[in-house]
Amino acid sequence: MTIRIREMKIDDLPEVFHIGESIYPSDVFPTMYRTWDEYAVTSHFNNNPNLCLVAESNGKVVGFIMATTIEKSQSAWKYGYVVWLGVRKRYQHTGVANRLYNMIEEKLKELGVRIILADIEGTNHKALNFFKKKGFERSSIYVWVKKTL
């Protein structure tokens, strides 16, 4: 299986959307503060095209990663934020996510990022393990709380 990692193109958006739709369904994450929808995909692509990558096999998109940078006026640090990462089920556990992440980390380093953040559902052990293997530390200092009205 040959996998090629490249920058996302506008023609990739439908496939990226459908992959994300299968991974981040709104009925499973109904109270997540950011939701997977057409607007999330297209606006992120429009605002950060150089930080949107896809994995392609035989001309078909099989995975994606979307990131951004954050700069705070009171901080000397520039942050990278992995917003979305997804791989088709059939291609999971084949190194696709690893390759996508490695390339986005290199791009973020080139932009001067010194810290990379990702938020993960606390019960998503596969994602937690993935990011732990990539050198991320789980923060227990901050707790995200919600209130449904």
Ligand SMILES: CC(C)(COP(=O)(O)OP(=O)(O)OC[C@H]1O[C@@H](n2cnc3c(N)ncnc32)[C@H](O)[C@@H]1OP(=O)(O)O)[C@@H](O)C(=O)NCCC(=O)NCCS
Second form
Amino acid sequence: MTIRIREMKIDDLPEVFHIGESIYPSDVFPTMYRTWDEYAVTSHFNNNPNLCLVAESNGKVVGFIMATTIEKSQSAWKYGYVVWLGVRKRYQHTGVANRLYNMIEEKLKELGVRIILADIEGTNHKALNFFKKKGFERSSIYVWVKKTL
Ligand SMILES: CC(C)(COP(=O)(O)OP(=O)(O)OC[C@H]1O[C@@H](n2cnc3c(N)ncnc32)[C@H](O)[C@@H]1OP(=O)(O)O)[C@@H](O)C(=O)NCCC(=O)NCCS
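Having seen the form predicted on its own, could you give me the form predicted together with the named molecule?
What follows is the entire complex, opening with the chain shown before.
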């Protein structure tokens, strides 16, 4: 299987959106405050076109990564944030996300990023394993809370 990592193009957006629909169903991430919808994809692509990549196999998009950078007035550090990462189910666990991540990390480094963040549901073991393998440490100080009304 030949996989090519390249920058996302506007024509990729429908395919990326539908892959996301199949891998981010609402019952899998019930409490996630981010929602995967058309707006999430198009606005991210509009605002960060240089930080949106796809993995392609035989002309078909099989995975994607969408990141951004964050600067804070009180901090000298520039942060990278991996907002969305996904791989079509039948291509998972074959190293696609690894290649997507490696390329986005290079791009973030070139932009002067020193710390990369990602947020993951605590039950999402595949993603937790993935980020651990890429050298991420689980934050022991950041917790988000919710209240059902
Ligand atoms: C998380 C995800 C992006 C990983 O993509 P992938 O292409 O399958 O990952 P890779 O093949 O590059 O795997 C790299 C590492 O991730 C971990 N991993 C991947 N799939 C895993 C699985 N099914 N179970 C446990 N660990 C897994 C392993 O540590 C793996 O290393 P290994 O191959 O040496 O075991 C993919 O499972 C996915 O799209 N999940 C649904 C969407 C999601 O949760 N995205 C993250 C939050 S935005």
